[in-house]
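Only one chain is given next, in structure tokens, and it is the form predicted on its own.
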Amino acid sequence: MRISVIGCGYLGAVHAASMASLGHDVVGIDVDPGKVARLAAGTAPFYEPGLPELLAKVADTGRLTFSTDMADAAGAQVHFLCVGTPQQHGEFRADLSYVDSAFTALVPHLAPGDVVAGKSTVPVGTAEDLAARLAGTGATLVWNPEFLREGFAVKDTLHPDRLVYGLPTEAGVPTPEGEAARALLDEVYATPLSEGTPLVVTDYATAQLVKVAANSFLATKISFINAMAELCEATGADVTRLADAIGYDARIGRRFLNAGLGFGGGCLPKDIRAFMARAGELGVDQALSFLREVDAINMRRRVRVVDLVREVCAGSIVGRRVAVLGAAFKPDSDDVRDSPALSVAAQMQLQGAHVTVTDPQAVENARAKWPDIKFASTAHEAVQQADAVVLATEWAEYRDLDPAEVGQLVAHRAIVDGRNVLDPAAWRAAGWTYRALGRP
């Protein structure tokens, strides 16, 4: 099939390359000429494991091209809308300007029978509005939410854990246009469907709610264990052992019960805030009022890490040298959007500490956001003569650091484990003061 992918960021670039690897002819459209040039040259414009190899794999097939001209999307049977929906400045609502502009630019190039498949995370009701704008074009809108995890995006695209189609319906039944659109999506996803990937076929509203509901559940689970960490600190309990114990309950499970700095990135924080805003617009804000506390707990963890650093620095971080290991919001990514690690580093810098940040992949992105912070290329460089070390992003190379070796480089052996991934006994045996969230 011929496919267009509108928007070539984290979602769109991976989707375009993955669809080409499945045998489709794909054109990726983006307004950023620099990004398009890099992708056309087979270079990923951001760090995502497996993407460079995937781009190299399809480079010689001729099945993947990139362009800044929306007219090049003409002739595609399915058009995937993959543009960003960031949080509006000063508000909780999602900024739909990128969706609107991309959709407006695409409509003149649609032909009867085309399918526009929305993958962007949008407030419920957006699909219905966009579908109305297709009237008279003969094209059909479906909503096909994405469930990618940064660091695993290629795997999640080629081997998804589920597929969701939101189709136009009448009385709960897909319309003939909806059934035709489903047949085209089935052809697009023929390979994962043949592997047994579960498929949920539903209406527009449900399909739009799936992603934000899933992200809200995950955020709630993370903030729950972080709330327990606050209680553990007040009682002397150990939140990691608590998580192990309750995680054996099959109804709860151990995943996402890791207390620490909390969540960040370009999805969970802005998605739960946009969800709350949309609920308010719909008059059901009380249904999601608990998400305000989920968000508040998450933000408190960042403040608490700064407090722990102050404690290990004898009550003051003014003039103290602090090394922060990690800048990305999670390992295996260079994404610094709403990064807890950078938030902690910036708070300490503003409070008078001399902060040095390092990260295997995200230093340049972090420097662009916080140019006044000092950055280092390696952990060993960052910790030189440090009064305190903060593990803020759980990259494997930071988890595997030798406490005795690192101890030879610092001014004072004090570490705050912001992700609860280090072995306290090993670090204490090497003479370190070890502190972590929710642990004695």
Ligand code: UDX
The other form holds:
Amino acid sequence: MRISVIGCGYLGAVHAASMASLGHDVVGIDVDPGKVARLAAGTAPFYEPGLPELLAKVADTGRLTFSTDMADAAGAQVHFLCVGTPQQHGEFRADLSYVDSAFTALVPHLAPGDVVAGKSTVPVGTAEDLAARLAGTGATLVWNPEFLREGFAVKDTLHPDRLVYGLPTEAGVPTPEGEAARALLDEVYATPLSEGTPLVVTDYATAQLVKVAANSFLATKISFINAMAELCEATGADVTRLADAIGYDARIGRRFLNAGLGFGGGCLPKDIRAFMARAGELGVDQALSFLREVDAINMRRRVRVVDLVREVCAGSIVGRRVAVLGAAFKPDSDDVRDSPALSVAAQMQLQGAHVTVTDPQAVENARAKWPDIKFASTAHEAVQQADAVVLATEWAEYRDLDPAEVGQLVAHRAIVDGRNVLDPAAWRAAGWTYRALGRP
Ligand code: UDX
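Following the display of the form predicted on its own, present the structure of the form predicted in complex with this ligand.
Starting with the chain above, the whole complex follows.
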């Protein structure tokens, strides 16, 4: 099938390459000529495990092209809308300007029978508005949210946990156009569907809500365990053992119960805020007021880590050398959008510490955001003469650091484990002061 993918960021680039690997003819379209040039040359414009290999694999087939010209979307039967919906400046609401401009540019190139499949995370009601704008084109809008996690984006796209189609409906039943669109999407996703991927077919509103509901649940789960970490700190309990014990209950489950610096990135924080804003517009803000608390617990983690560093620095970080291991919002990504690690680093820098940040992949992106911070290319370089070390992103190479070896490089053996991934006994045995969130 001929497919266009509008927007080639973390979502679109992976989606385009994945669709080509499933055998479709794909054109990826983006307004950024640099991104398009890199993708066209077969290079991933960001770090995502498996994406370079996937791009190389499909390059030989000739089934994947990239362009800055929306006219090249013409002729595709399914157009995936994959542009970003960041938080609006000074507000909780989502900024829909990229969705709007991409859609406006696409409409003149649509043919009757085409399907426009929205993947971007949008406030509920957006799909209905966009569908109305397709009137007279003969094209059909479907909402097909994406649930990929950075770091696992290729796997999540090729082997998703579930697929969701939001179709146009009348009296709760898909319209004939909706059924035709569904048949096209079934063809697009023939491979994952044949592998037994669950499919939820529903209306626009439900499909849009599924995405923000899922992200709100995940954010709540993380903030729940981080709230428990606060209780643990007040009582001398260990939140990691608590999480293990409650996680054995199958109704609760252990995943997403890692207490620490909390969630960041381009999705969870802005999605829960946009969801609250939308609920307010819909007159049901009370239903989501708990998300305010989820957000507040999460943001407190960052302050708490800085406080712990201050404690291990005998009450003041002014003029102290602090090494921060990690800049990406999570391991296996170079994404620094709303990164808890960078937030901690920047707070300490602004409070007078001399901060050196390192990350296996995200140094370039981090430097662009915080040019005043010092960056190092390796952990060993970053910790030289440090008065305190903060583990802020749990990259495997930081989890595996040898406390004795690192101890030779620092000025003072003090570590704040912002992700609860180090073995406190091993670090203490090597002469370190070890502090963590929610652990004695
Ligand atoms: C998330 C959703 O998982 C994905 O389905 C959606 O499509 C986009 O948003 P992503 O932002 O890539 O994906 O990251 P995710 O793996 O969900 O982690 C989010 C944040 O939560 C990270 O900052 C991570 O460090 C943090 N986290 C995760 C915790 O603090 N504790 C945990 O136990 C799990």
